[in-house]
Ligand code: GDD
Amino acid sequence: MKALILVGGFGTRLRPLTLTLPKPLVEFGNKPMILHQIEALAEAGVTDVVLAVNYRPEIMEGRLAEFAEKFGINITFSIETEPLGTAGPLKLAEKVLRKDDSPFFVLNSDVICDFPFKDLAAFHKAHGDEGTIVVTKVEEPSKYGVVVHKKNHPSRIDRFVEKPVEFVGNRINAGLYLLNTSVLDRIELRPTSIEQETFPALVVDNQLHSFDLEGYWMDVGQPKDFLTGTCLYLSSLTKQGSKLLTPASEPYVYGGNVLIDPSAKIGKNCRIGPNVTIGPNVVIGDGVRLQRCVLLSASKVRDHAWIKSTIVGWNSTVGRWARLENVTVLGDDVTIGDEIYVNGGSVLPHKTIKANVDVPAIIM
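Single chain structure for the sequence just listed, the form predicted on its own:
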């Protein structure tokens, strides 16, 4: 089987981290975002993965070559000279996707979930039509485009309703698809939307079904959603009884859902959790409080700092008695001075903050 991952461009929604690394290589749960997807695809029997990009892929090529060798799959880049939307990249990669007649997966690189590729493939084969969209249930469907089924049919899609005022359903597009190669005949090589053009055409011909996603789902392309997605991912690991998590019996673990790389160093009298990820070679001082945050590799947190709802970038340092909260994001090599307060700051790489940031702002 084959898969196409829609990577897109620069990744401005997750700045300042993407000024240093392409978004697919930013660590989520202590491994590159895209590695979660590649592992799941390889496990489902996918042998060819195409990355659709319209921003320089050179930085990714080396890392992805490692992943390709590790999992025994072919990874190729399909580079757009102009952004082609969400359907155009499929046509551009047609040569690989038509390598054989088997259907192919399509997924957005920002999506994180328990990827159900094997079950999705079995469901798609069983209904025998051209396309399947993975859907997830949400509590407030009025914020999204909602998938509505045919009357008296459990999966065949009747129409899409954008941000419905009245309740018509609670299933939304989860950004994961399985499509027959015949769908490529419906797409032109131009900027075009799979959601607004290709899928409605399939609906008209009664060729599109939905597949319900079990468990958590999140588009982690924005910092606040990255943090929410981290909480959901860690909770999922807890439900699975994963040995990746730090045991709750450790004296510094508070509330569970804590993932700490073995190379990290933790000081005395710390309180860590719930929902904390600590990357490789991170150094935590004494008396530190961490909650709902991500500390990327080689970052340092000095004694008695308090960090909540924050992403601390690679090689960054948080000073003694500093306080960070409200979706603060530190880029690579940022220094927060002692006793400094940062409220929702987005700090670009290689900056030193010596004064409080009382109001959310981008620090350039």
Second form
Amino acid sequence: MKALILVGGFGTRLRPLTLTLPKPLVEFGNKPMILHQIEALAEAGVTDVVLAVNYRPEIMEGRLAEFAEKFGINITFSIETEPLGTAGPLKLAEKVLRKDDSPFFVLNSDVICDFPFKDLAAFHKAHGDEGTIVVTKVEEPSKYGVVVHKKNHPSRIDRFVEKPVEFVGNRINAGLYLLNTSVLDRIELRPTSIEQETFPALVVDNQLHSFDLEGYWMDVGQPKDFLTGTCLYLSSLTKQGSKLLTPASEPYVYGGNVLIDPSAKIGKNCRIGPNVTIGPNVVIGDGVRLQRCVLLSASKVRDHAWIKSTIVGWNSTVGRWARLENVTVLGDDVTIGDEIYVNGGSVLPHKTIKANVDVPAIIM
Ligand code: GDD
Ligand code: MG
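Mind pulling up the form predicted in complex with the ligand next to the form predicted on its own we just looked at?
Shown next: the complete complex, the earlier chain at its head.
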């Protein structure tokens, strides 16, 4: 089977992290975001993955060659000279997607869940129509694509409304599709939106179905959602009894859902958790309190720092008795001085912060 991952866009909503790495390579749960997807695709029997990009492929190429080798699959880049939206890239990659008659998966690169690719394939085959989109329920549907069903059919879609202004329903497009190759006949090679153009056309012909997602789902393309998604992912690992998690029997683990890379060093009398990920080569001092936060590789947290709802970027240092909270995000190589307070700060790479940030702000 084949898959195309939409990796365009500049990831501006995930700045300052995306000033250093393309969004798909930012580590989520100590693993590049896109690797969660590639692993699940390989597991479901996908052999060919196309990455549709219009942003810094040179950095991606090296890492992706590594993943291709690891999973024994082909990964190719399809590079747009102008952004082709969410449907145009499918047409651009037509050759790979039509290499056989089997349907192909399409993924938005910033969504995270327990990817149900095998069940999705079985469901798609059973209904026999051209397309299936995975849907999930959310409380605030206005920033997503919303699906409305036919009255007398459990899965056939009657309307697809992208970013509805008025409430039409709460089952939204999770950004995962399985499409027959015939859908490519409906797409022109130009900037075009699958949500605005292709899906409505499929709906008119009664060719689009929905598949309900089980478990958690999140679009992790912005810091607040990245943190929420991390909590959901860690809870799911806990539920599965995953061995990846740091055992609750460790004296510093508090409240569970803690994922610590084996190479990280933890000081004395720390309290870590719930919902914390600590990347490779991170060094934590003594008496540190961490909750609901992400520490990326090679960052340092000095003694007695207190960190909550924060992403600490690669190689950054948080000073002694510092306090970070309220969706603070530190870019690469940031230094937070001793005893500094940061409330919702977004700090650009290589900055040193010597004064308190009392109200949410971008520090450049
Ligand atoms: N290759 C390529 N070229 N990819 C693109 C382009 C482009 O020009 N524009 C956007 N993408 C990619 C993004 O990188 C992302 O992976 C995906 O297409 C969707 O774009 P977003 O910008 O993240 O869209 P969204 O989050 O506002 O909405 C989409 O996702 C929601 C679920 O998270 C829509 O598909 C909604 O219907 C959906 O509910
Ligand atoms: Mg998105």
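Since the structure is predicted, the reported quantities are computational estimates derived from the model, not experimental observations. Whichever C-alpha set is largest while still superposing within 1.5 Å between the two forms counts as the rigid core. Residue numbers count along the first chain shown, from 1.
Visitor: Classify residue 170 as shifted (yes) or not shifted (no) between these two forms, where shifted means its C-alpha moves by 2 Å or more with the rigid core superposed.
Guide: It does shift by 2 Å or more.
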